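Next up is one chain by itself, shown in structure tokens, the form predicted on its own.
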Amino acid sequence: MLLRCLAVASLCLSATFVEAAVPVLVIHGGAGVIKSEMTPDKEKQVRADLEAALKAGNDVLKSGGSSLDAVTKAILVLEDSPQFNAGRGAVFTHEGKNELDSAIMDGATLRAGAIAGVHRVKNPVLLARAVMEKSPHVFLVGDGAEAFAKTVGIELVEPKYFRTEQRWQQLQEALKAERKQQASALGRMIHYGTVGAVALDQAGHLAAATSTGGMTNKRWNRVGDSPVIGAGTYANTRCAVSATGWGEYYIRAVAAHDICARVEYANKPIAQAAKDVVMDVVPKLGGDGGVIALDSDGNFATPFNTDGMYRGWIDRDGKMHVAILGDEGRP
């Protein structure tokens, strides 16, 4: 009997004395950035705006908070904010509409939710998380989504509360290149946008979250991959990711997916993981963009093939950086 109290004392005090992880947040608030269209009272903005959000999710993580909170934390500051693609500065359709897309993952659980394709959410993660806490789905979409948001809670505002004109000026640029037939020629400007947040706590849990008003002029209900599973968002144990570009092509390459797969299954670096992907398989199938991607030691990368990244971070040893053009502050 002695011993076997002993035992159960030693393995009591080994957890006790656990070393906790070194928290790192990573955020993005998409890739595509035109250094020509970056005046500096946009960048001021710009900038102010994603340390605000990293602010908001290491606060939770210094406190001990969860991944999963500091995520939600940093998604809602760049989604209330009109300087990029999600919430607030979501882009419009064709018809002059915003729909809104988000997702969020829980590393250690695999548990996940996802909406889509809603017009009057205020901040499209809540209900994405929502959907994962307090329904037994994953992926609800449009008028459905909204009835749920309802049954539990979410805010819900009217659709002028998405306009703004900087984004229904880009729509119009957009209608008037397509009546001139020159579409093609804008498009690879237009289908930025996005943010998303990677976080590690100090329990060593991963959690990604991305948001996103889509594609400027889409049509047809489209869809991107960030609130795909996979595709623009994903995490497990060993790795987290969101993705912001071209959507069709990182749905098509599973791209969130396929990096975390490369760090689990081959044992690559997730710099090499997330390099890979970026900059080899979605550009061979003729998309581009970025992505953020951490792993579960802290270490994270930022790759993207576009003239900039809006992202920032706050690493292992609690500096905040935030960077939008070329090798600005790499990694």
The other form holds:
2 protein chains.
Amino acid sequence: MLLRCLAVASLCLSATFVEAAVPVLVIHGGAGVIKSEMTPDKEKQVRADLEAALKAGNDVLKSGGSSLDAVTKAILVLEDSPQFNAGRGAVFTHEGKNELDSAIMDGATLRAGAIAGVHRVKNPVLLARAVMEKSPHVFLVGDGAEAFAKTVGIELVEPKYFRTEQRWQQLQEALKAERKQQASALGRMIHYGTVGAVALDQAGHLAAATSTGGMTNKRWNRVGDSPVIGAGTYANTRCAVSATGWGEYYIRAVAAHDICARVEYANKPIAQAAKDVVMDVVPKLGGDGGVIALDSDGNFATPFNTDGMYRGWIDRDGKMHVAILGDEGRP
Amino acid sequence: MLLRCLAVASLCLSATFVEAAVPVLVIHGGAGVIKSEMTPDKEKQVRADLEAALKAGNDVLKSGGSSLDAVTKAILVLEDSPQFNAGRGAVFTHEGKNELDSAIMDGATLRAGAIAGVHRVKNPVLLARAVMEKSPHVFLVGDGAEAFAKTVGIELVEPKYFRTEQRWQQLQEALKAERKQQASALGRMIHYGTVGAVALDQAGHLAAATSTGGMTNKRWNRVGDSPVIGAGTYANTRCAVSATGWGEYYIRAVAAHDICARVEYANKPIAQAAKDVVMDVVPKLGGDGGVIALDSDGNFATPFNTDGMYRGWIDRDGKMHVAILGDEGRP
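May I ask for the structure of the form predicted together with another copy of the chain now, the form predicted on its own having been displayed?
Every component of the complex follows; first up is the chain already shown.
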């Protein structure tokens, strides 16, 4: 918590001295981890990218930057990696396109920006942030969101930039399974890839951001939970959450806001609130996935009910941690 | 509340007898009422349409139908009227199109459906409901949502169906004000037109639905709060809410879910919870508007902080009430 230097002014270094909060950063790269498909090479690359994302965000926080900048920088690294279902590594829609969604929220002011269904925006999180900071709106979709992107100088790329062989093959397998009317063997990978970050900065302010390619073989311009403020992304003065799960269930549960409401109105610790929603509310509806959740005292949790969730954190001790499977690391 | 006939079985008419809840229906036609613009003729038409919507929903409830069917039927009447900013009477976008959004939620099961940015769907609430009942998704937007509409036989109309002279003139005035860089005199009408309904049926189940044309002169495929589950539309087993306000602020406040979270976790009466969000949380962010909110005991509230809000209700006494300005009727 922020402790202003008022009562014992003689101990202050200056009139504006503020005792800084110890910053915390937590990230995820999606809960769509399938244990049997994790090769040593893939694991090595994923861990390196998660560490790079943590470093990028932490550099901002250590130098006194905002949680908003920290989550943005961390997400940029994950969007630029082909390993995660967001930005460069986004999955393919039924029609063989990449359709990107993102949201960002500033806990201190409750400002938010979200975009869905863009095809040419290199870094969707930058467009979500531009919607928040440079438009009168919160939520833009499709061609309109791309038209807005052009007016504010957001980098656009050719659609082929998002074409990775692994994702293309996943679509082919999903289409094949669909033709055979089989439940896809890629079930988890289909629903749960996403990247996200939550941060607490030295000023004691929280922020959250999420970015995703949605689900493989999605159609009809389906929007998942990531860009829905309150479902996949939410932050206020006490609590910040980014989710990665079967989006439809996270929307119906208003999962991110529900976690923060349990903290605020029911006085639940953040870990209990996050666990209740991820391990009880969402599964009872039929969905699964995970979240990263952080409170304004720097307490955080990373619950999930899938094989694993790509995740990492820099705790108040300043040390970097990365984990993939369920039995690895804390919290 | 539902009282199952178990303890005094001898008084039951049959083994499956259930004491029915007294149904309640509350509707709104938007908080964009400007007192000085209310002519006697417009007022008469609005009141007649609100009464017709109440009757349509109440016919369902009285005959033992579901709250889901009741809110659907009530919204259909309001969408078909040119008086409200939804369906037929939708406002125009910057480009001179009508772009429709809607959502519906079933409190008993937390199932939900939402659509945004469709141009040819005669009754957006029917498409939202079809997304809920006939797709694996919750939220579809734009051309994809219309493509889905075709697969399930939802009625499409030519875009000219939505052209009403009043709305076209409102766009011209908004464009003129924009060119002069003036705050538009139509400020309220620009932001707050929407229709919504919440209902409690004899089985004790709640539902909520909202439908809107969004804001006059909107651009970039802007999505407001109406189709965002948790923001403009939400229902669970204890609480149902439909909002009509400056959508951006209702999204940032996750207004509908926040009202229900205050009821569930802070044990606030529904009227207090709705008032706190509408009269305090949203205005502090800079927005305004109103909501209709109903709990599972049949208590309800219709707070708003604009000149007026088109609204109506059929209370537990079975009587029909319609109101427009702030000082008229209860609650």
